[in-house]
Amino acid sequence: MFGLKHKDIFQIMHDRRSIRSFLDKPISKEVLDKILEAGFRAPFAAQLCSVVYTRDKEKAKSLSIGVYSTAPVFLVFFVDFVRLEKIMKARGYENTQDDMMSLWLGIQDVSLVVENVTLAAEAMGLGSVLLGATPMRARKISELFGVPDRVFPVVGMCIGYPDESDETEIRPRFPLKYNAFEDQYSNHSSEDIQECMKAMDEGYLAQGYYIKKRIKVPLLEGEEDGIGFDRYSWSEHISRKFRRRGESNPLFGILKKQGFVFDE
């Protein structure tokens, strides 16, 4: 039914990888609705998630957040305060809670829905890729899709039938013992950190991920880059991305412009 792949849920989770090239094959409303219904069966704090999707590739491209041109459907997952506040008004109440805590709960809701959608799509023979820069285009997204204030885009997703000719590999992860701890957090030793880095770096280097994509985060002005693509891997990439703490982060201001209020 619906081209369903009969795969064990654990196999789906372990085999899942990001898809960036899709077949020219439409997703029927029946299939998409089935996937989204499964998405909204996720656990929730207050049902603070909403989704807007489009099949209009030009509209999706205009957002300038890296939507993949072959994706037949583009979705945006939102934290939605408007629906909750209308429910509260219908009951004679007003939302006076600080928005920071509500956003925290809403992001939990969105994250759980997104994971369910991801796995449901995989079970139906589709693939997906997430677009993390989506919040930076909140105003443009709001204008394009008629989204009111107090509804905020958390993440975008391209979804479609994978083009199997575009080979993508399953990316490595940290060994479980460095992620999961019983009874007490384990403060990693330098040897533990080296093992984490080795698991990730050797995996990415073996796959030639950054070489194939020619992706490299530039160093700061005046710094000499002595690491070639033959040694440039995950730990170097993620370190360069997160070292830029001193740069201005516009997200807080974007949230305020979208109607969110924070106690100072």
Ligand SMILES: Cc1cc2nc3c(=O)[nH]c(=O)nc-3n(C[C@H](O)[C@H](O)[C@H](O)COP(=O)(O)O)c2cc1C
Given for the second form:
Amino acid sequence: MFGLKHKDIFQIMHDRRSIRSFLDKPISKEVLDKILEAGFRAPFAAQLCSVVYTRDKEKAKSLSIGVYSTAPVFLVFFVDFVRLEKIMKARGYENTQDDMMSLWLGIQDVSLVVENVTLAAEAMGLGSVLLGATPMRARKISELFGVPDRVFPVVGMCIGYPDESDETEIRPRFPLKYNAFEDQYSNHSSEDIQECMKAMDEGYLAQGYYIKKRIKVPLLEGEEDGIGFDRYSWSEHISRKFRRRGESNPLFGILKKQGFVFDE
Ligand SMILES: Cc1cc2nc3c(=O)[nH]c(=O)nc-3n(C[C@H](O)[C@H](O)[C@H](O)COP(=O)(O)O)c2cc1C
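Any chance you could show the form predicted together with the named molecule after that form predicted on its own?
Following is the full complex, with the preceding chain placed first.
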């Protein structure tokens, strides 16, 4: 049914990788609804997640958030306070909780739905990739999809049938012993950190990930880049990404413009 792969749930989780190239094959409403129904079966704090999707590639591309051009469907997952506040109003209440607290719960709700959708899509023979720049384009997304204030985009997703000719490897992860601890958090030693870096860096180098994409996070002005693509790998990439500090946190400003209020 629906091209189901009949894979074991563990196999689905372990085989999953982000897909960035898709076949020119539409996703039927039936399949999409089945995936989304499964998505919204995720555990929830307050059902604070909504999704808007489009099959209009031009619309999706106009958001400038790196939507992959072959994706037949693009989805945006939102934290939705409006629906909850309408329910509260119907019961004669007003939402006076600090929006930071509510957002925290909302992002948890959205994350769980997103992961369920990712896995349900895999189970149906589809692939997906998330787009992290989505919140930065909140205003444009609101205009494009008629989204009111207090409904905020958390993440975007391209979804479709994978173009298997574009082979994508399964990316490495930190070894489990550096992620999961029984009873006591382990403050990683420098040897542990070396092991974490080794697992990721050797894995990405073996796959030729950055050299194939020819992407590097640029250094700051005046800094010399002594790391060639033969050595440029995940730990360098993520460190360069995270050390960049803008003038301020743009998200706060964007959230405030979208009707959110934070206690100081
Ligand atoms: C919140 C989030 C945002 C992401 N944003 C992007 C993105 O903008 N573009 C992209 O190509 N991949 C994006 N990804 C996919 C990650 O690059 C990918 O999950 C990671 O490299 C691990 O690879 P895998 O999913 O194939 O295991 C994002 C993933 C997450 C969880």
